[in-house]
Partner chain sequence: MARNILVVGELEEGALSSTTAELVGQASRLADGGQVSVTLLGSGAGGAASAAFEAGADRAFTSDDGGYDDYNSDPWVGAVENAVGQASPDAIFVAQSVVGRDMGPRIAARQGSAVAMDCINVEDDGGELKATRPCYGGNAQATYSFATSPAVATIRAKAFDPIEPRAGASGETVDLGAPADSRTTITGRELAESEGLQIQDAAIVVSGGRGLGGPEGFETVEALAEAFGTNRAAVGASRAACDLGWYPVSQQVGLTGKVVTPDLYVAIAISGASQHMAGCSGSKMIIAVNRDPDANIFATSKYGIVGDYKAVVPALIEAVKAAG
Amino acid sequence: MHFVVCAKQIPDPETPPSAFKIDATTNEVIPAQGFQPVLSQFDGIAAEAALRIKEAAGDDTKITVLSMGAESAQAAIKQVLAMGADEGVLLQDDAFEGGDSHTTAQVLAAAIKNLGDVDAVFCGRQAADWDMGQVGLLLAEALEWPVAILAKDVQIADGTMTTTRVLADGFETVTQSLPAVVTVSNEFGEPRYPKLQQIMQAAKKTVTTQTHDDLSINPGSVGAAGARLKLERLFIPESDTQVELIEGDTPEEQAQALVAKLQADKVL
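In the form predicted alone, present the structure of this sequence as a single chain.
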């Protein structure tokens, strides 16, 4: 079997909010200095799901990691390779930049078709930066494959994928024929942490770069040129919250002062 894991590089979620800046003219986030981008945590979980199935199925299963982005996105690919994936493909082209979920799905679908023998595609439930959760569904539509979303368990056997989906009021088990797309939720569990030896081995694994020419994509249909979502404004919310310190030599005095303040403001 041949699995594909879609991996996205995002700003480090541990970056303090004060480090983020916005370029108002381009509606883009200015990368925070001193903080390296990381693999989206949900894509790491999707990789874990694919790896567990590979380990159960045997060594004849291959996992390819796809990532669309700048050269730095190779780090996200290498992380999944260190976890146990076999090869990586970086989709890098100026024509891919400035797109939305729709154009991202179109590029990924073209890359998957270019691979030619894919049985299943594993995506995170959403990217941990924009949190839209659309690419997996749009990718399945572009491929014309069945899709299961928000999976907390994934099993593949005898040409079918069985998933247990997370619902608002419980769980649902669905079965669909391969090839298929699945988006894996955080309820699946934590992804594995590569060991030093695996990280060193990943450095030797192949990562190829593909452009719109390699994928036979019309550059006018992807990236900013093909985007259906128009971002009107990106900004950091302004806050007018005021803070008043309650003074007192002891906790009791501070409590009494707080009560007096709340009563004066007619809160109590």
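Target state, the form predicted together with its partner chain; input state, the form predicted alone:
The next block holds one chain only.
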């Protein structure tokens, strides 16, 4: 089988709010000093899901990592290669920049069609920067494949994908015929940490770079030119709350003072 893992490099989501800054003139996040961009955590979990299926099958299943982004996104690809994926493709082109979820999905879909023999695509439930959670679905629509979102378990065998997905009040198990797309949620579990030896092996694995020419994409249909959603403003919401710390000589005094406040505010 041939699996694709979609991987996105993002600003480190562990950047503390105090170091998180926005350039209001460009509507872009200013990279925080001391925080390197990382593989979006959910994409690491998606890679883990693909690897476990490959390992359980014990066959010659191939896993290709796709990432659309700048040259620096090589690091995200290398990380998934170190986890155990086989090949990487960086989709890098000025024409891809400034796009939205729709244009990202179009580029990824073109790359997947270009690979030709893909059985399943694994995406994270959302990228931990924009938190939209829609590229996996749009990709499935572009490929005209079924999609299961928010997976906490995925199995693939005999041409069928069996997914247990997270609902508001529980879980449901669904089956779909391959080829199919799945988006994997944090409930799946932690991704593996590559060992040093695997990181060194990953350095030798092939990563090709593809542009709109390689994918026969009209540059006017992707990136900023093809975006359907226009970012008007990116801003840090202002908090109008000023915390009142409740003082007291003992926890009992503090607790009673707090409850008195809550009663005065008619919350209790």
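Numbering follows the first chain given and starts at 1. None of the values given here were measured: they were computed from a predicted structure. Heads up, when I say rigid core I mean the largest set of C-alphas that superpose within 1.5 Å between the two forms.
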Exercise. Does superposing the core leave Leu215 with a CA shift of 2 Å or more between these two forms?
Worked result: no
For this session: Compare the position of the CA of Gln33 between these two forms after a rigid core fit and state whether the shift reaches 2 Å.
Result: yes
Exercise. How many angstrom apart are the two C-alpha positions of Glu253 between these two forms, if you fit on the rigid core?
Worked result: 9.3
